[in-house]
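The form predicted on its own is given below as one chain in structure tokens.
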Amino acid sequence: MYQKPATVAAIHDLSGVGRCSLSVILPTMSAQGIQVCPVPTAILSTHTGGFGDVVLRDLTDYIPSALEHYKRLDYKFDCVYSGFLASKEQIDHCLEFFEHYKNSLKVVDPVMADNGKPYKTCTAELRSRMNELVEIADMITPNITEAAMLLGEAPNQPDVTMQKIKSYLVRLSEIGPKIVVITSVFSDGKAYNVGYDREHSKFWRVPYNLINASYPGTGDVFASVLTGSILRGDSLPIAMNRATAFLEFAIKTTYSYSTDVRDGIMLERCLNFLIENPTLCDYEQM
């Protein structure tokens, strides 16, 4: 019997060259059997990491118009998932989406910074308002730099103790979200993705092996696989494990071909991993 797939309103940008944002979110979630309905925040000729002068079309006025159309249709979304925002006004439009779909899973990937520094496109005003989305989210997926910024702490923290990370997870959850997942955590010389489930008072971590290369869009891939896995009914540690394992597999595959890092990970060669949907249990309780 036909079963309608879960639907996601994905409020993200679309970059033409360089695999990131909607160009990776659509295939990774589709491979998990999730229907993605894009709500583009901006259209870019390339991502902003090293391609020179980017052509960018801000779509701030599109977002509320799209929401009004969905309201007229009485269209249901199982999840609303926000990411890169092109202006502080888009915070208001995301809040409107979340308010209308208040019973849907609300996922916020607070795309602001990485490696201790804010992105050039993320203004101080936009960063200051990101907590408004975090307050109403069910799940957030910051990297360690973004987690520190949301908490008002110094973002450049290359190596932190697990005790401090647990403090970060709890403090971020106290802002609003029931589930907090922080990526790119380095502790005692090892790399982890870590998570906290407030409802069950449990902390989880998934270790991974570092590769000497940095690719754009990896945070988008992680968050979309994690969200898709949760929507399919996986537990938080299983979902974290699947997202971590897939990303490590994709990064290692890409690195072996010595491609231009600006092109992102070779997603096309790796999607079978998600279609096969392995159950992985390499997570650890913190």
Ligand code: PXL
Contents of the next structure:
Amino acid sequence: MYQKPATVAAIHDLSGVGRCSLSVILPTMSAQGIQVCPVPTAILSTHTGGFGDVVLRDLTDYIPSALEHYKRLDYKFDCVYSGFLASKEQIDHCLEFFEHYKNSLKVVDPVMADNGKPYKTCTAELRSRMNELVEIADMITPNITEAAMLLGEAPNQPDVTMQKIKSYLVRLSEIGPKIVVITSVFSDGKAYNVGYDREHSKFWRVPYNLINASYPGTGDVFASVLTGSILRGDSLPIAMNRATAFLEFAIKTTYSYSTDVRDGIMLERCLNFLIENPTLCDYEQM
Ligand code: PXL
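With the form predicted on its own already on screen, would you show the form predicted in complex with this ligand?
Shown next: the complete complex, the earlier chain at its head.
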């Protein structure tokens, strides 16, 4: 029988060059059979990671008007997913979206920083308000730098014990979300993506092989695969497994071509993995 694809309102920026945000979220979720409805927060010529003076058109005014239109249409989204925001006012606009779609899956990717440093356009004011979105989220997907920032801790934590990571996961969940997934965690010389499911009191981790290159947009792809997988009915560890395995495949593929890292991962060569949707069970309990 025909089944309507799940619909996601993705509140994120559109960067023209560099394979991040909506440019990768759209194909990633489409390949998983999900309908993505973009709500752009800004249009940028490139991402902010190394291309010099970026051209940025802030779309703060657009978001509440788009929401009003969806309300008039009584349009339903199965999930609202927020990511890169261009102004602190956009926090209010995301809150309005989440409030209106209160029965939809609320995913917050608190895009603020990576490798211990905030992104160029992510101001201290915007960073200080990100917790308001975390409070109302069902699931959040910070990297380790963002996780520390949300908890008011020093962001540069190169190697952390699993005990400390468990405390991060629980403390972040206490702010609101019942699912917390932290990416790029280094512990005992190994790399992991880790997760906590408060309802079932379970901690999960998925190890991965580290490649000596850092590509922009990988956090956006991770959150998209994870969210798509959950919307398709996968369990949390299987969804984390799928997102980690896909990123490992895409990063290793890209690295083999010695491309400019600023161009991000070669998604076009890798989407078949998501379309084929292999059965996976390669996770560990913490
Ligand atoms: O991948 C996160 C991200 C999203 N959007 C923009 C960015 C970045 C990271 O650099 O610059 C515009």
